[in-house]
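Shown here is one chain on its own, the form predicted alone, set out as structure tokens.
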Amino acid sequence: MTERKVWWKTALGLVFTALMLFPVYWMVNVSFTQTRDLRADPPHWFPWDPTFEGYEAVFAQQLPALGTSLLIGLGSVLLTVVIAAPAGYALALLHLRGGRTLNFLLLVAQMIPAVVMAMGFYAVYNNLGLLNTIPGLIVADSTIAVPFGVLLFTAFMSGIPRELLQAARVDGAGAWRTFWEIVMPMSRNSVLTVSLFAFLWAWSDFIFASTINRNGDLIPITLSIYNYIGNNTTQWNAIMATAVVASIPAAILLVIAQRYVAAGVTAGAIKD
């Protein structure tokens, strides 16, 4: 009986994971489709007679979007960093006054809708003259994965032992030396998952790079694929190559930082 169930809940775990996977199979087997067969019908369910041609145009009339993308995700990552590391510290442990109050309130900032905080942003960064710029647009994304970061960073680091902090003290370190030689170090896990997270929504948004950076003269990747299904309906196959291309990057980093996200997301969530 025992057998029986186990093999049940395998078998609806493949058809769950094939039905969720199916729309990247597709998008793989769209890209490699010739021009002429995208509107067979029945539809080609493989590419019998593949073609690269796709590709050949990602790389020809992409690359410059994929570099913005990559450039944008960074510079969110270092941003995001900057500001929820020591913001994390300071609420788990230097005793801030209202740091309840500020968790509840970074708690309420995820809940705001993206396109609301698109139009907020557009009115001001109109008048800063900030539009279409990729500081900008750094800025924004940035919004979105900080308070993430600080509320992970603020679990993980409450979790760090109080003794290493009370030697760090004996030994003459300030709050700032404790900071990076100490405690900095200790959450690496929680560096590489806030980093990730923080990358992952700069590489995929769209709200705002549609709503501040559309008449830019570098643009994401989302927006150029946006863009180029505007132009390019007939081609199919070109669309689907750079939707590919686009998921290479997310999909790495995931694979090769697996491990140590989930370190991070379940830091301090178990305390001694």
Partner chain sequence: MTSTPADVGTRGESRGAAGTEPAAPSAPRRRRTLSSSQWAAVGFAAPLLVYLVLFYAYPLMRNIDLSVHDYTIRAFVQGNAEFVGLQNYVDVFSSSTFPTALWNTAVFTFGSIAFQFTLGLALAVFFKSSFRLSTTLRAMFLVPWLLPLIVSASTWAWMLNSENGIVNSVITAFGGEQINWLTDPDTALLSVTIANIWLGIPFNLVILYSGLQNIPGDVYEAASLDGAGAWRQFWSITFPLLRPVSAITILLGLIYTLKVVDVIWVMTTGGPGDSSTTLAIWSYREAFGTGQPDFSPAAAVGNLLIVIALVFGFLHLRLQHRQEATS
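The structure above corresponds to the form predicted alone; please provide the structure of the form predicted in complex with its partner chain.
Below: the lone chain, stripped of partners and molecules.
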């Protein structure tokens, strides 16, 4: 009886997953659909006669945008880790005075809507001449991840056994060497989790891209899709092909780093 119950649950689970992922399937399906079939009624549920027109268009037109997004993602990861990891060390292991206040400020920082930050950045960048530049966008995108990164590093580093640090001190290692040779190697998983989220957020960002980089020569893929929709309302197969390509990093990360994703989402919402 239990056996049958388990199968029944698997079947139901498959149905739920299929329903949930239907939009994703539809995106892939449309990306392979012939332009003349896009408005067919009833619509083609499966691309029996697939076309790669959409993908050809992506590779002809979107490579610079994909490259820009990659650059911005990597830049944002680097900036986030360089700022957040030492700060986490200071908060967790060096007992920074005022640490509570700083933690509190980081929580508040996460509540500020991106649209407000975008306006502030626009005004600041306008004076500094940083509008429509890649470094400007990297800095703006990193603001999504830095507070998260600091809090995650702090939480993880607090769990590093004190004995290790004391042993290092006895050996004459200063704060810097302890950080570089003990704390950082031990925090490898946290670095991965933080990097992963910093990359995904920068890669997916639309608000900052569409405000402080709207007239840039190099625009990221999200903005490129948006402009594409505005200009080609009929070429939905090409739009969806771009969307599929833009989703690839997420798909890769889900497959190779699912553990870190789940760790990042639940990091602290649950007390253990």
